[in-house]
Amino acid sequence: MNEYLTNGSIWTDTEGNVIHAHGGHIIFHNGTYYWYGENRTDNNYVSVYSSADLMNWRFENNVLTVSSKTASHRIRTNTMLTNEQGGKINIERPKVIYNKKSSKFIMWMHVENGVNYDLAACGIAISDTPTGNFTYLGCFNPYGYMSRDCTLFVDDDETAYFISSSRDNADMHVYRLTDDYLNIDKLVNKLWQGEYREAPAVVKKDGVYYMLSSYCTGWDPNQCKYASAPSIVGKWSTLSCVGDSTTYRTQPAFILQTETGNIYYYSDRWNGDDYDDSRYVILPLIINDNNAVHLDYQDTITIK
């Protein structure tokens, strides 16, 4: 049993295979901890594993794969898992939300063609269970825009956002979904024209909402920036630094808040040359009364 992770290191599952979570998300349901992420090992997209005190992980389901079942949407999407050559498309930063009037799991997540990034694509999958295999929905521009890295935040009231980078990642849009979660209802702002972020991750704390995002610098870690609103869809702070000028190496992930209220901040130290070596840091963000975001390193971490 882990009693602290260290950071940049190997992290295996509880059977001792390697955690593939890359760009991920964790949920909380029902008791337990479920951690999404990238997994391009041989036919897979994304795995699933779970935890009952975010220490120990389980391998539960590659839960989206080449051969995930696919089905048609109300709206038009192109619902391919492969590209026309034949090989395996590009899902990236899948996030995972439960739906409370449906009882579903919706995933949303980054698709591209495998061949090339002129796709920028954002894609729809759904479950009746967190680790069941979900049903692929396809994949779609919102609006028309082109829609890059991605994250989804549940407001208070159950309201759902999906938020990425448009237009070659120099504007940063928000989307208020569907009551269903599976549509995109409204485009409700439009962030940080021409600064070109990308890797969002969305916290809220008493009442004030916090969004960390890097730069694009492609494999190679940049300074993270963060901004404040009092509201999603309202006027956003100009961007100011956190961390180092690499952010310690990393790239946002997402932002987890536990459920004792402590708020952690999940990233991938990505490896360029070899992808499935990409290491994982989680650090404790620290968000004052100003409003001020604090990350500082630290080389190992027990989450609470």
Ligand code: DGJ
The other form holds:
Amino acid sequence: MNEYLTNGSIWTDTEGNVIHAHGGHIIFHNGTYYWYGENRTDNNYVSVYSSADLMNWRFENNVLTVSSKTASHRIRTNTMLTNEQGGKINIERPKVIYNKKSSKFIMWMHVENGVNYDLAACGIAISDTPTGNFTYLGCFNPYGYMSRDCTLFVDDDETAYFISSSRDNADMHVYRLTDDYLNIDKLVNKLWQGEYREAPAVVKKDGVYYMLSSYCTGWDPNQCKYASAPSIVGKWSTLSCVGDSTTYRTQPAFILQTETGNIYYYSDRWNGDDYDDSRYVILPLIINDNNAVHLDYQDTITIK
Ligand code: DGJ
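Same protein, the form predicted in complex with the ligand this time rather than the form predicted alone?
What follows is the whole complex; the chain from before opens it.
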């Protein structure tokens, strides 16, 4: 049993296998946390692990793979899970949310053709269960826009937002999703034009929205910045630095507010030379009464 996790070390699941959940996301459903993330080994795209305590993770399934089922969708999408050369496509930053109306688990992700980053598309997949095989519904460019690094955020009223880097990463777009979370309803905000933010991660505390994001330097870490807003569709603050100049050699993956109310910054410490050896760093995310956000490095973490 893990009493603590050592940041930046190799983390293994309950079977002793390396955890591959990069660029990921955690949801809480019926008493269990589910951690989804990129798994680029073999024919896999996205894997999911489960945990009751956020410290010990059981491998559940490779939920999206080269041979996942595909289905046509009411919007026109590209449902290819391999590229023209027959190789793997590139699926990054998978995020999963639960739709209470349809009782479905909906995944949104960044999709590229596995050769370059020109597709700049978002993809959708759907499942009846959190650990089930997801059916891929394909990828598309929302309203024709480029869409790269992304996140999902579900508000208190169950309205969901898909947030992604657009215009070659120059601008951050905020899209409101349709009630079934299977399409974009409206582009509701364009943020920080020309500031080239990626790796967005959102949390809401005491009615205020906070978004962390990185600058664009490929796999190399850079200065994380944050902004806050009283309304996700309204006016956001300008960007302020958080953490050190490389954000302790990390890039945001997502922000988790646990069932006890504690807030954590989950991040990737990428290894651009050996992607599968990329590691994770989790730090407490401190939000002060004056809406200032702080991250301090610590070698180990016990999540509560
Ligand atoms: C930074 C992004 O945040 C990652 O998800 C990945 O796309 C790398 N760039 C690729 O260089």
